[in-house]
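The chain that follows stands alone, in the form predicted alone, written as structure tokens.
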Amino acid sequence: MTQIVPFWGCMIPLRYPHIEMAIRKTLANLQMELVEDLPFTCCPDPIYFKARDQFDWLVIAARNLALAEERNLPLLTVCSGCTSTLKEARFLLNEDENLKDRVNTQLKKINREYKGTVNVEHAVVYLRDVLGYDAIQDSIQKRIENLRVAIHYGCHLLKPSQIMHVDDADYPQLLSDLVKMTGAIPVTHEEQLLCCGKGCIDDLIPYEMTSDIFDSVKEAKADCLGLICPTCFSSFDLGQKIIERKLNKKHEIPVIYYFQLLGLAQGLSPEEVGLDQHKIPMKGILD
């Protein structure tokens, strides 16, 4: 069993359990076995929080790593905003020893240190680089063919690309390539870099560019539209209720967090991922 730390994050524990019982799942199938004494707070948010007070924001993310630092294991994010302040943080505190020091200061209040020596990755990173594909083909059980699944990537875990260090930010593979891994075909499309509008601070623009990805979505002839980011699902699936009130737009397309796709290629049934959880209903890619 390989050990690892995880970070879950606010969004998927409290808005979105029934992901983080697929990620369970598909990661007890993978042997890998999850620490998690350690009590950690909100990562915190990489944009508004960060745009607010940048030193408390890093003084807290300091927190969050130290803890990580004390098991001695790498940090495994579920959620790309996570994943951004985390190592965002993580890369200016190595950078700068002055900084590094001002916010040990504030963590020598509480019995804590952060060293710099704690490894943060996504999940879907971690499968990549660390489990391998071979790893993943052994866990499936039972591939889905014929499922054409649009590919979105977000903000956060591609950019800045100087301190992600995920893929190409203009043109990654990763998804796709461990969408191809459960049997279903990757579709790329013309929006899948283009934020889900989460972070803009206005009445109808978040969803007028949500909707500009479901008509990209819709073009590409895709069944249902993945993802590795809860905010973005909440953009996708809880959002296309509300450009329906707010644009007069009906899309109707299933969305899907990646392990939810990958516990279902693992033999696992369409509820112990839970996907009857989701506001826009699954039923039709299930057929």
The other form holds:
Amino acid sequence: MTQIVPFWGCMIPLRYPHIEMAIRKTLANLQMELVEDLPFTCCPDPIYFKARDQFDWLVIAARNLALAEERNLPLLTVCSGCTSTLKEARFLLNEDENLKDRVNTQLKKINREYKGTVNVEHAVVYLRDVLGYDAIQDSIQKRIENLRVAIHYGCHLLKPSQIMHVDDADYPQLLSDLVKMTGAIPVTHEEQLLCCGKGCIDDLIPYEMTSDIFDSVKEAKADCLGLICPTCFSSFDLGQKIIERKLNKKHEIPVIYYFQLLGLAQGLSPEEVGLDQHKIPMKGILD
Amino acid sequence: MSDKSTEVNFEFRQRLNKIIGGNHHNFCYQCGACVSLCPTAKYSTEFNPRTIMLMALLGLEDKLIAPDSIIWKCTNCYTCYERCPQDVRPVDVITALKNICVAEDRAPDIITRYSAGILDTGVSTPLSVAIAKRREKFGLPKFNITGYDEMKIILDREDSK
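Could you switch over to the form predicted in complex with its partner chain, since the one displayed so far is the form predicted alone?
Following is the full complex, with the preceding chain placed first.
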């Protein structure tokens, strides 16, 4: 058994618990032991809360990092927002001694310290770099046949590459490789690197972006859209209902979080990975 | 003497320099690489990260810190950060500008409303009865926020506004 500390964040456990269910079941099939008694809070979010006050944002992130550091275990994120906050906080603190001292002055009040030794990775990166593709292969029970999965990377898994160190930010390979492991066919498309738009405060722009991504997915003749971030998931699943209303366009493209896809390939049923919880149903696509 | 409108507001720039990421605006030489794949620039003719960096260099406080400032349309996608040859990190400069907007009480309501949720509970999404039930149905462990007290203590600081 490999021990890791999952950082669940807020959105998956409190809005999309079916995704948490899928992640837990697939990680168990990969013989991973979750260490879960750490008193985390929100990462906190890298857009709105960071816009409010970056020092507060950094102090809270540093506390979360320090908790995992105390156990000397890697921190596994499942949301690109949490990944962005925790990895960028680590980068900023390691880059600037003075800033680190100011942050540690705050952490001292609760007898904690951020040292800078903790490793943080999104779960999909952990699959590739630590667990390895052979271990994933060994967990596959029932390869998914004839399913074309369009790739959506989202922004915060890859960029900025000087902080994330995950893949080539212009020509990434990671998600295609991971989809291939399940038997499904990874489909790259014109807008696979376009932002889901969630961070933009505007009535229309985010939905125009998302809608263009769906057009690109349809153009590439994919059956569904595969992704790894709950914010992107919200933009694309619930987002399709909003696009219908705001832009008068109906796309009907189901969305799947990578660990749900992996779960199916490990032999779990669509309900066991929570596919029945989506606004845009997968029904008829999986037989 | 030059027209008043061309005078640089150094006071504002010094304020920006003191915020995390804000000092990087000084490195900008206006090449425009940040615009090339900026998603918001593609969808909005008004939004241009190069122009925002120029406004920061000139210290155009009134425009940047206005309640309807264009900076809030940034998606935070980090493409400009990725492209910039000067390590300006335009998205981080924009975030530093947003911090000034919040300090001046000129930010969109959603920023304070959303942040208040985290400050009051430790999580960004409230734990509703419906979700608690769904978690139980899915066989998931009870969701507890145990770090809230410590979070409150570390946010208390002498220099806070």
